[in-house]
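Starting off, we have a lone chain in the form predicted alone, written out as structure tokens.
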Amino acid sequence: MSTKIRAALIQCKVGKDRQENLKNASKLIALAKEKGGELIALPECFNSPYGTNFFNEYAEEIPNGPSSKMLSDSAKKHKIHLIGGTIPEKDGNKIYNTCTVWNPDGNMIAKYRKIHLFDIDIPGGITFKESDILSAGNKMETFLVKDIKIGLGICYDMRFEELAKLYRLSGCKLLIYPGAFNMTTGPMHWELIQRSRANDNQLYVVSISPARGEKGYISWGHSQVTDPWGKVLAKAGHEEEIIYADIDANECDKVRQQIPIENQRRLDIYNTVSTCKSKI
């Protein structure tokens, strides 16, 4: 079984122009390619700014926009999986965020829509609400990656941790969620959340923020690879950067047997997401 893999997190400057921004992730994934990534991942919204007044405009159809087709083409060119971030996509008279997944033949295997929106309100830090524009996915999402198999979330999904969960019991040794936390949750719960779904579910998290910016919505950054431990193997200050990180899903078996918390769970007092396995 082949359960090793040498994943690439980009944090990539986004701006207004969707081209330059395709343009520059392009070149980071031929970067990151050159530098041994196997899997490489954008982050949320990589090829808009990210914000409810400009969802519309940038919203493309998938797979046939101009994002899917650079996506697409990198990963045919480069014979990669890359995780494409997350884009606006227009389906009808809809708009989801949405992750796609690229094969090394240039094949889309997955696609996932951010299944829980991001409507906070916190007095004297920030208030945003994604569903004054943005419609909610329904279905979680899964692949494989060599003998790995790998859940989708998005940003805000990363908070709920019934959905981690789920992903555990389906046999999931990788979570890999492109978010965006701002300048107020992203000093407190940034890092503290993608440990704790590590730990809980003994796997590894992986997040991939946009570089910080100066207007507008202003990202945290710090991308992060977190392993079965909870142990931070790689964390990206707020610059452009891209960081690098070696994945072994054995890691996961060896945890999961030294601390066996599945086979001690007390079903006879609760089952609060066993019951949800089937629906996988």
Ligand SMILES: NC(=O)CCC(=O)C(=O)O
Given for the second form:
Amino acid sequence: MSTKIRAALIQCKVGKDRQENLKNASKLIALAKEKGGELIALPECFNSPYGTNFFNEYAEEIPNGPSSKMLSDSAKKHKIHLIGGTIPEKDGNKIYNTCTVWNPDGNMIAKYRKIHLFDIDIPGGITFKESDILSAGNKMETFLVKDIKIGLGICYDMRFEELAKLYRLSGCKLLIYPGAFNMTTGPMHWELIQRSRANDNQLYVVSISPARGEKGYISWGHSQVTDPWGKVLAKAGHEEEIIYADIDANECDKVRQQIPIENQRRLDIYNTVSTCKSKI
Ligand SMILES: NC(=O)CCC(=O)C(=O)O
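Having seen the form predicted alone, I'd like the form predicted in complex with this ligand now, please.
Every chain and every other molecule in the complex is listed next, the one we just looked at coming first.
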């Protein structure tokens, strides 16, 4: 089995026409495959504009809706592993922000619901409250491609180092975060957080953003691949584009041997700290 894979990150435009979004994503998946992509990934909310006023209207059951169908068909047609970005998922009377993963037979092999909802309030910057509409997921999700164990998170989840650490401890060598940071936090935090998670855990971090639009929630863009050294291997601008990177999970083992922080952790000290809540 191999530890090498060519990742293709599709930073697509997303508008109000669901059919158009699906058509465009499917066209770009074909292009990414043509250029050698084996693990192809879409951004957060690729079928719908990102906003609490849109989630209800664009929500679909998984795997019965049109977005799941397009993802399954594309994965099968192009014989790829496909990370289906995220879509608003309807389940009973709840809506989740959900990422699905499809194998080359068109079968869904993983489903992850965003655990940390994006609720922030920065006066003069951005106020957003996903929890007005969305419910939070309650479980981590991993899957295997070749010999690479991969963990899933969605956007705001990348801020929570504990989640990344748990994935690393479970053997992941690649974390994938479909995400849509914004114009307030993006410039300062987007790259920094991903390099931090990669460096903390000595693994690859991949993030896939929608292209920057002009109205409503404006995404930061800059989809990115970071290696286990914390080096940015590939980074998009803010327009629609596909970026590629060659990932080799053996590189994680190399870094982990050379800088063996995993064995040097002082669990005797921080086991008590990690379960503490702030007192202020
Ligand atoms: N879609 C999101 O979760 C956005 C997260 C974000 O912008 C941040 O600053 O965190």
